[in-house]
Amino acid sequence: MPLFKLENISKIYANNTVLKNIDLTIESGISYAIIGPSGAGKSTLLRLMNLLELPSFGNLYYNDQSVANANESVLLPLRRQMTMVIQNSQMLAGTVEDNMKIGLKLRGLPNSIIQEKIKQALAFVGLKNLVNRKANTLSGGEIQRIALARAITLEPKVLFLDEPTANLDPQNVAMVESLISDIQKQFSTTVIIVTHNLFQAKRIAEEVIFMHQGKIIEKASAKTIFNDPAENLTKQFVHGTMIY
């Protein structure tokens, strides 16, 4: 049974059609990178899996159940397994322990619990050190691997992250992508990313899926996506030979 199933999958904002016919699955434990042209559909697709938006048209299904019209109250708990980091990580006033803190507090969890996640999740990413630091002071790279260590602490199945180097010199670059590989072999997380980066595309994931104008033109292992793909439009792309 597929994690994610989508069905014949649009979205439409006003008079543009975003995604448009879309059918995907998705495994659970794998790597998955998305990658094409800016303005695709990449970033939308991925609010979907997400649930943070629902289809126009076609089904999605999580888990084999039947989510395209679902409310709120079937959502919520949903989501709660599913946990996304973006390229540019927002931290609230406070210490590092305070921003950890707040999805933690929100489930409910007793106080030696969340202090013990935390401590766990820090370690984990190696900044144990930063626990009381203001999260005011932290660098770019510190936020994006703190921002990892606050998805870890809610032991999400499903990890989403769109463009989550963008913003960062080479060194914190290769140490955020070690981070992600990490949790999803350690965790076995379903880890799906959205990126411009090729190169990262290709040592992150498993499988690759190329979109372009918001349709899904290939998915593959990213072995063949990066050396034989099947599709003119995905060769042209990683080629870089693509007129858009």
Given for the second form:
Amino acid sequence: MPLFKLENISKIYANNTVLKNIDLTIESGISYAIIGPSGAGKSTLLRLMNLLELPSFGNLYYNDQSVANANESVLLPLRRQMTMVIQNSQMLAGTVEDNMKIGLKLRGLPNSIIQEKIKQALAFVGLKNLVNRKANTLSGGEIQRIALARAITLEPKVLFLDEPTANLDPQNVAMVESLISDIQKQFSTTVIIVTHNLFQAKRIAEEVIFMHQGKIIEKASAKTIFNDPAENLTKQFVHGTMIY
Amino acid sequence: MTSLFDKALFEIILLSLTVSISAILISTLISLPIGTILGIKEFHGKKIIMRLIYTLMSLPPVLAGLIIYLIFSNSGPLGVIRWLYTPQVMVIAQILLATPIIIGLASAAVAAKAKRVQNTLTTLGASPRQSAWLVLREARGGIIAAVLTAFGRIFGEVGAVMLVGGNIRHSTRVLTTSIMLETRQGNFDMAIALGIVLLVISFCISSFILRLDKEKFK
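Now that the form predicted on its own has been shown, please provide the structure of the form predicted together with the partner chain.
So here's everything in the complex, that chain up top.
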């Protein structure tokens, strides 16, 4: 049974069709990268799967449950099985600990468990010493690592990442990428990353989805997409010869 | 000249505080949910509502007083309850002045924070209600500024309370109407002294609220 199944999904914003007739299956425990030029609909697809938005048309299944027309009371518990780390992760006022508590408190966990999870997650990302630091004093790299730690504490079945290293220096990019791979391996989390960085997609993902103008052009293993893609458009994109 | 620290003065200070604090508390209770919804939600007609609120933010106190006067005068729709020239109607006039200010400034503060953190909160598993609460908490600096601005306006205004309260001694006389009376009578030193008292009280209340925020959310 696939984790996500998208059937003929379209998403329209004010007469602008961002996703067109998307068919896609996502399997559990695998790492995916969604690549494609700007405006291809990658982030919208991610937001749909994270149940932050609903499709305009088509069917969306999560764990075999149809959610395309579900209301908030159905979506909320499902959304709590996933989380997303975005390009400019936001920290709320307070300390790192305060920020890491938010998702756990929303789930009604007792304080003793919250403290233990925060401790473990900060150790995982190597920032144990920052627990009492004011969140507004963190560097960009630290924020992204804390955002990953915050995500880990929630033990998500699916971790969505939307350009998580876009604003980071090479050292922090390597650190965040390594953490993403570790999360996927250690927790068997399904990782779905949107990235403009093809090398990153190659390093992180087992499967790659190439999108163009709101459509999925090709979905294949990273090896196939980067070495022997079936579609001409994919070939042009990965070879950097696509004009758009 | 009457002594600055006589019983009547304390009565005036107490009434000023009672009226303005009651008005600001009620106004805050009314305004915060409305300001939060306006700051977070997008809906048809929101722009018109916002324009109306921004217009009412500069509602002249004397006009607010006149509206309340007409409502509570003997021939007005609520004349039967005979609240004209009572502290209750002064509170209502001040609520009318404070509410648009708090709604307008709070909605702007909430909108600015919501834009930044709402997506993060949803991805962390917040329900719409939890998200609204957390955004409101995050926007507390702007909200406190909104409440303090509104308090400053109503505590220092004279037009509305004069019109609906009537500046009746031992009944509806507050600091601002006393300043006006003393000025008219040529007691300028007394008027200035009352003005200083008003400023000191404003300073103390602002400091107290800001300190409370700092300690609670440090």
